[in-house]
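Let's start with one chain on its own, the form predicted alone, as structure tokens.
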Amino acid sequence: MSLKSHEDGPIDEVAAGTTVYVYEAPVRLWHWVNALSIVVLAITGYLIASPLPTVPGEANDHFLMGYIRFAHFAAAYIFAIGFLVRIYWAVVGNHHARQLFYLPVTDKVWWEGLFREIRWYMFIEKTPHKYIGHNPLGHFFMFFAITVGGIFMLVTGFALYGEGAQAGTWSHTLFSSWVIPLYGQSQDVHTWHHMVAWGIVVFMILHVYTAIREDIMSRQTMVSAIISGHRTFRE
């Protein structure tokens, strides 16, 4: 049985066992590398903001905070490079590779689907609607948490990094020179960087929950789809 023509729209009728190739290999690889880098960034960022109260032994025998900062910076570079590659693949990849970077705000069907998904997650809507790619609500939060939030974290993060690297370095010239004056002082940049980071952490928790929930309740493969690239619709 053929799928509905609207790629972002719900599939009202689909034969059980129908499988659709959705996520290409570069998107899947980016997803897992990106997830790992965010986990490292979140843990090390927390420790940088709230350092350990003490470390046993002589100070010259360890370099704990230095290693934590190095892991944070390394993960940030991986996140940044991965983001640039992901932008490139949004241009050359399939339709679903581009979903992350735009919202079809002029599409009435998309808005109807978004509010329907809100009702579904609130257990008001009784019948799930199946989507080939991201459902509208997931699409909405992915855009703001990963695209908008990711860009914000990169800009503010490299601004703080450039402040330590000092004037004349690429990070200071490209970011610190205007981001810190824009906020007034570096402590304000720290604060916003920290708050948005917590927002992304909350999003990741909800993302894992909703993926598992949809896999079970909507009778379609969600978790395995980002591993194999194929989404299978079940009865």
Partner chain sequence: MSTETFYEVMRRQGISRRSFLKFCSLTAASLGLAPTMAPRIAEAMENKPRTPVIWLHGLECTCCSESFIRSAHPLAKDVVLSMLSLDYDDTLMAAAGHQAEAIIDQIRKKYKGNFILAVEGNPPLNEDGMFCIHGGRPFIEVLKETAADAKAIISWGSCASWGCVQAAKPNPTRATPVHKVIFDKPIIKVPGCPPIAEVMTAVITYMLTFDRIPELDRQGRPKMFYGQRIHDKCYRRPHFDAGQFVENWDDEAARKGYCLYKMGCKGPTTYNACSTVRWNGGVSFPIQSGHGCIGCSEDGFWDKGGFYDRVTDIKQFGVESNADKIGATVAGVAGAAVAAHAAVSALSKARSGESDQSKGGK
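As the structure is a computational prediction, the values presented were derived from the model and not from experiment. Only the largest set of C-alpha atoms that superpose within 1.5 Å between the two forms is called the rigid core. Residue numbers count along the first chain shown, from 1. What changes on going to the form predicted in complex with its partner chain:
Now show the form predicted in complex with its partner chain, given that the preceding structure was the form predicted alone.
Chain only, nothing else included.
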């Protein structure tokens, strides 16, 4: 396979029907586990800030808020462990497994690709570039939403979790003890945890849309690629 002209750059010539193995199994598994945990985190997070209507009856007959918070914390642990495993795989996996964790900001070709991609979405470019891995625009958003956003959510999330877990627990020692003083108080940490969560939700909307769109418009497989790991170029 001599497709590779530039690691993060576009590929020029590729025969229709060419298939490349891009996403290794751990990456694919992580993607879907991660997607699911984010959905759970977003919904339960929203319900923690704006709870469901009051349930009637004795308090000890119910644990609704408790279950919602449990789901949030459980999903958060899955998200966190998945994130750590994913970092490990970035080290041992293939080139594409690393893309998520850096931006090739010194790479002129990458920047040209980014602007071309923006023009493509503005319907100025007639044809899109083809990429084996992430296209530069997707790469850019993924880095900020998943890597930066994910780390922010983990740090602030565990800081808030540590407040309830109390001083002396690992989450309090590792996170709450410095994150809360950094913001001055807990209320602001909640607010920003909330803000960034919405940022990730917006990213997810765009991510799903562009994936499906490019699957159709760019004539390369997107959706099936993250299921099977193989990307097929259709023309």
